[in-house]
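A single chain, nothing else alongside it, follows as structure tokens in the form predicted on its own.
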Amino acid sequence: MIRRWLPYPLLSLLLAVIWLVLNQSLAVGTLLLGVLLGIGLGLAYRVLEPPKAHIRNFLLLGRLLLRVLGDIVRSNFAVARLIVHRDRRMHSGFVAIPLTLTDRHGLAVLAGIITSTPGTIWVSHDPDLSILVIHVLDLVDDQAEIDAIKQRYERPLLEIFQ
């Protein structure tokens, strides 16, 4: 019964949090809604049937977790270095990666690496030739980017989710 009507309990109960914290408020009748989205958000999820994702390492992904989050904060400071050096040359551009990876969770959380990692962004992924295009705030050798995304995240991607 509770499954009918609660079929992600942690997805609604995250969304109603949200809905939370963007209202600054727990006035009753913010609290009442934010269930309500929760829950309703919860239902339409589950009309969408997503696949589930099959973690097949979850220690590698613990320590992926740890390297993504060391990265972050190194890229913090690389880009405000980049932005305090205004008489320092930057060279931004676009490299082609080409993936092993094919796993829509995998190439998921990659994305989600590479656009929370400042200075780097998803462009483009096509999945016919497998290949990823991202954007570089300060681009110094293509083929060290390249080797990379692949030794750093996507190789243990492959680990996790293939």
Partner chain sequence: MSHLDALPPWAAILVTVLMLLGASLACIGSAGLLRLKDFYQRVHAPTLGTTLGTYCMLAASITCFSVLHGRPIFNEILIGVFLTLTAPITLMLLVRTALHRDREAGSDYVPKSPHKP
Second form
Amino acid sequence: MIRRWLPYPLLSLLLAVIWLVLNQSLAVGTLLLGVLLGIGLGLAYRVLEPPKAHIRNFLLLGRLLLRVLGDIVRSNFAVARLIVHRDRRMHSGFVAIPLTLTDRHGLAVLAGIITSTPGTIWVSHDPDLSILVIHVLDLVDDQAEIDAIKQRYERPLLEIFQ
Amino acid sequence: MSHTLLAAAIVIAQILLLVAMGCSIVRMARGPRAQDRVLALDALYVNAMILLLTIGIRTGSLLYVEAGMIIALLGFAGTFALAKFLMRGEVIE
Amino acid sequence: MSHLDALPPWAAILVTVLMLLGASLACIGSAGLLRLKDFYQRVHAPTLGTTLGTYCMLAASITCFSVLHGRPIFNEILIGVFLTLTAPITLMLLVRTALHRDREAGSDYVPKSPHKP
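Could you please show the structure of the form predicted together with its partner chain, as a counterpart to the form predicted on its own just displayed?
The complete assembly is shown below, putting the previous chain first.
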């Protein structure tokens, strides 16, 4: 019964919460409309038949997001420094990383993490060879970059999604 | 004391953001390639959204926050459509 | 200045610092558009404005309005959520577009497509 009306409970909850935050109130009318929106849009989303995500470890996901936030702050200042003292010898380039992560949702989160962090950007991913190409602004050591991404982000994502 | 500081900070922040928008516009005009121009347009709307937030703090009106939200959403759709156009030559495949 | 005088000193200083930091980061990010050499370097620059620049400004706005109205006001946070979700998608799509166009043009700088000899 619950599955019938709430095929994606997390999504519906999220939509209802967004509605409440947008209205900045907890009045009965807003609450009711939020619940209706959550259920209605959740049902509408089912028509698209998206692949289901299985998040195994919410605690680890939270810790990963905190780590990413820290990394974003740190690399913001690093990239700002690179732009301000423009160094002609700065070398940037593409790095190919062999991945073990194959889950679509995990890859989507990894793409978001890599691109949100200033200084690295997701360029392309080949699902057959499972090779990811990223572009790094300040490339010093290819192997260090590969290790950093695999250790810091890919390993927790493997535990969370696979 | 702290309030004159705040008033000065608002003006400085707005000037910095205007400089940022100017840089984006220069890059948008200079190119050299189409993807540079789209990237500059993307930066331009984000800067405009941040500028709206400072105006919101200056005037004390929450309306500017709502306007910023709409810019954030519509700017995304615009850049997405432009990038898609550059890739394939049409927006909807 | 009328409404801002109602802010207590700690809030005024917090808003000042956050606002200057956010605006400087956004400015440096856009300056990077002019200072960096090629497209693949420039694509990193606006991330400064969309991540920490926006977060600082949102934090300043949340502090200011919450203190002024005497209750938590945080619908600014939705801007942060939307921007964090959408900014990487635009940048990735732009890089893919640039890569596609560079490959068509036969550039040697970009990595070759693995499916083509």
